[in-house]
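Next up: a single chain in structure tokens, the form predicted alone.
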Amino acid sequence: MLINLLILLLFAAVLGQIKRGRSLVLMVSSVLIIYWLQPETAPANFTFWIPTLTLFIVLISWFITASPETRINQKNRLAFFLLLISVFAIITTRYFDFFQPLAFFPPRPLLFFIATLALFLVLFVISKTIKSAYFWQVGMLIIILFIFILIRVPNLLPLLTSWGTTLLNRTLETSPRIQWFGYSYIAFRLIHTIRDKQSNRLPSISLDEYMSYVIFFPALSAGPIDRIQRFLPELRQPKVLKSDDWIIVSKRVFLGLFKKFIIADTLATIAMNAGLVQNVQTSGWMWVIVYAYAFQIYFDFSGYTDIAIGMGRLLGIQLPENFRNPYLKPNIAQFWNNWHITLTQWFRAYYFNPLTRFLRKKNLPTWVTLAIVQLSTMILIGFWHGITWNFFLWGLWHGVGLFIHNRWTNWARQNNTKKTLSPFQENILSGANILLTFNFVAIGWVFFALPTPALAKEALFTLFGIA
């Protein structure tokens, strides 16, 4: 892991430095990368179509929400063309012993070939159904949200693939399994172009600077998830590194690795997992290993959104922030505005305010909306990490805290409960406050870390001495 960010660091500061066609060059060298980066799966086939289907899924929803004249016009004609040479030039790796080391095996050219002509058969009736437009977007936000469902659901792939064996009376050698590499990401890009095209949001994008958008090798693990409209401008207008700008970025790079490779690595070795929580026996080191999880999953997240930030800066794109010291913060509504920032307002964009809009027209009391919407929020957000009951009890955990959060606040709007206090007594309740805070969101991380609620409850019961 180590060796590939750093190559892929020095790939990034190379390729800064291209002026023309960048989005054509940073196109193809993400559509490469994606295809290095994907993780073995079973069967063996499945890892080289895995990133052909992202390929080809962004594509078709490229085309839905690119205007009819702009779709085939000679710049975006080359990138589809290179789009496919590159593809192409992959799968010929077969024939070459030095990439047999990779984690694929490529098919041969005349299933690509086979495939390539499907996906043009796609394009062609999209294209005679101007009119349906809508109808294809939909279709495309379904498809992408069923596919976030089948893998993200443990097993469903392959119960649906046993229970279609049965039905043809095939066996398979292997049972299916699916590792898709930067999917949620790629899905949630994908979801805001499409949702921003049907509210007449989303700017005029080639081909392969949408390409470029939305498979930003940079980003495409473990975020941000950038917006569109803020990307595009750098993407075509990229950021001067200046010799203050490179010290800056080396910091920015060297830190977010120090966080993840000394720091989160070596409190992994006593952080919680499900060996663990079985071999405690006493309260004190339970909690000992929660906080060790705590502090890890901070440390190794916040540490690839730096890296990722320095990455993208050496290509001349400012990434968004995604973490400030949100474990400093005083009350679980400040958490989770400055946790997984960009998450947290990609669903309050295209989940929380529209379904609270929707909510209030049905003239609903005021805390019964916000309990539906913060309730289903939190359990959406903890879907996207895996679609498990743990995880749905880590976003109740986290709804049912915001809510109550949110009343308490109000009520002490309301009822003018703050009183005086002295720079002493203000610094000791805001310790408190984010003493407190902290504890609520470790005691979370329980359901996170853990696979099942029994474990969960095992965990929970060592933690505050229950027999």
Contents of the next structure:
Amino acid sequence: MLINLLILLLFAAVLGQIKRGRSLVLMVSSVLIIYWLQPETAPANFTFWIPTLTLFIVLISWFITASPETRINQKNRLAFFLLLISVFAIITTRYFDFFQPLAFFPPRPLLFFIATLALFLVLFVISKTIKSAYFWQVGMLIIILFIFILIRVPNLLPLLTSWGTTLLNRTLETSPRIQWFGYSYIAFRLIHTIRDKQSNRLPSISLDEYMSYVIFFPALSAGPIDRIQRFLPELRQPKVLKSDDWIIVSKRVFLGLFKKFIIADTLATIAMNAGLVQNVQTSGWMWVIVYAYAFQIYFDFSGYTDIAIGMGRLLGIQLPENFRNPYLKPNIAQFWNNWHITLTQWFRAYYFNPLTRFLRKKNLPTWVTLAIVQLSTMILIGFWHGITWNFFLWGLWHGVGLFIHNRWTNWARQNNTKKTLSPFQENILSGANILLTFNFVAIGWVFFALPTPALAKEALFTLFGIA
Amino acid sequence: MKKINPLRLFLKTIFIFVLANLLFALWNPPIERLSAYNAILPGRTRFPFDEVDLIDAHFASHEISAPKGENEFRVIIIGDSSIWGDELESEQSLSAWLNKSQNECFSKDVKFYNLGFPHMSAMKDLLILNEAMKYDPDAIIWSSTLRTILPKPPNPFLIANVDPIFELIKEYDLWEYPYDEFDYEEKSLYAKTFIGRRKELARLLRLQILGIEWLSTKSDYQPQYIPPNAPPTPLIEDPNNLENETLFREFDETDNIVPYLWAHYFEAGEKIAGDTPIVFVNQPMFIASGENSDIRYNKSYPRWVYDQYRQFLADETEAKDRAYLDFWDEIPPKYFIGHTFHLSAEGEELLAEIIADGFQEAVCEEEE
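I would like to compare: after the form predicted alone, may I see the structure of the form predicted in complex with the partner chain?
Okay, now the whole complex, with that chain kicking things off.
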């Protein structure tokens, strides 16, 4: 993994020096990189078809959000051609032993040809039904969410496959086991562009720019989820790296590598996991492994973000920050304003705010509206990580925390409970708040890290010394 | 503020990096001997398996590296996975049961140390014994079976410790050992640098971190999650029913296997031990009672080859006046788990009782 990252960093540094046709080069690079980074799946030929389907979905999403004139202009035709050529280049690797270690599992060219024909057919039908743009956009949102559910519900795909094969009276050699590289982030970027198109906030964008945004390789595996309106100007006019910037970028990348490969990977040895929870018998040690997990997940995730931001900067694009010392915040609301910031912002823009507006029209009491919105938002954020009971509980935990915090703050404001404190007292109170918030978050990780509610209950009981 | 020239900074960084690596390589510190165990963490009661390869790191993490107690009679037990305690927690291994029985020898408290390591090899046993002698043992229990003294290529653990093994080969004339398979090369300067040793350093660091797990769970390996109501792993085949096969490697019943055994490794062990008494134990094994059990004892041994081996050991013991405990059939089959030589916790407890008696008689009573 470290070697892959170093190769990508070097590649980004070289790519960042290209002045003309940047978005085309970036698109082709990102296309090749998603094939390279796609983990091997079962059946093996899915290893090729998953990134291919990703590209087709991104292409169709662009097609339904672009104006008819934009779709067929010369630049976009060139981008489309280059896209197909790039995928075809991957297919040709099947004829060279040299590429075998990369495990692309490319199919026969005829199969890709048939798939491309199917893609053309879809694009043709869409282009002939311009008046149904809204229909296609909603359809695309449903498809994106359906795939999301398919890969996020454990064992759903093998179950559906099993039903399918039974119905068709066929047998499969292996049960499907799919890892869809980067889909969580790709899906959110696509939903963002489609929803913005529906509300007329999406700028005009070419295919290569759209592709470069959605599958921007530095931010594919761990975010951040940038907004296209912010990304586009920098893609078109990249920030030139000055001499001081090289130092800043180097620092950021090294900090990221250190966080991920030294701190997080070391903590992973003793961080909470199912096997450890079954064996730890004392409350004190359970706290140690829970805290180890809390720091491991932070350093792992924020380390990746540092690397992604550094890599983006090498390409002339300043990606948004995703973590701002979240464990040093005095309440849960501020924690969520500083933890996985771009994901929270996404949910705020496309779920929290629209739902709040909708419920306000229903004249529900404020606290009911708030409860519904906060709980459902956090549960959905939980489901974004995986559709399981434990992620549901994790979301619920944070939703309840946010709701209680909101009500408490509101009550305190209304009752004017704020007393004048000395600086020393302020510091003590602030420290206690930080400690309380951190522990609330750390306990929440119990649901997040463990596979079943029963095991989470076992861990919580041990944490609090309940026999 | 002074403006920084990134190129100069880069070159300086490279220079310092190369210089630091060179100094590290020239110094070549024995980092494998540094350990948090026995300092801020309690020592492990058995060697870390699959974590590190270097023998010094194994000993540094083991409780034997802690200072010897004033009234301690230190007994080391060497052997393979059956001594290490495969599929058992460390507190269920043979040495743990022996320590629970609170033996005394020459008015001192006997403390048994598990120095078993999961690999059947006399060379591996010699390597561990040679290192263990630095920790002042008062007696040695050496558990082995026929496979221990059969010619065998080195495994990764032995390959990683090529230097001390060469010393043993030279010192005790063990040139029949397939040392050419080590692919031995003098360590290059690069291999001694910080970068060249990065994997070794990472594994050492991980071993120290695992000490926290050892402290919190008393488990000395990464515990795996077992879902509730998970069905027990079924035995693939009944160990009582054996193949109709009397061949053993390339030998058949008409062959004499004795000349092919590396029995002189026991003599090398005696030389290494010097005045420290060794009790040789022929380890217990599963004895089948089903199909073809008239021609084989178990999956590992046809009867003819094991009988030859036992007879040879008995003759050697008599000729060389060794303390020898032959426990080959002492443990009933119900105490074995999944393997010819691996015992359940109850089996280890039973073996501990027998060994404690035999040890008292061979070491403590004899010299008194």
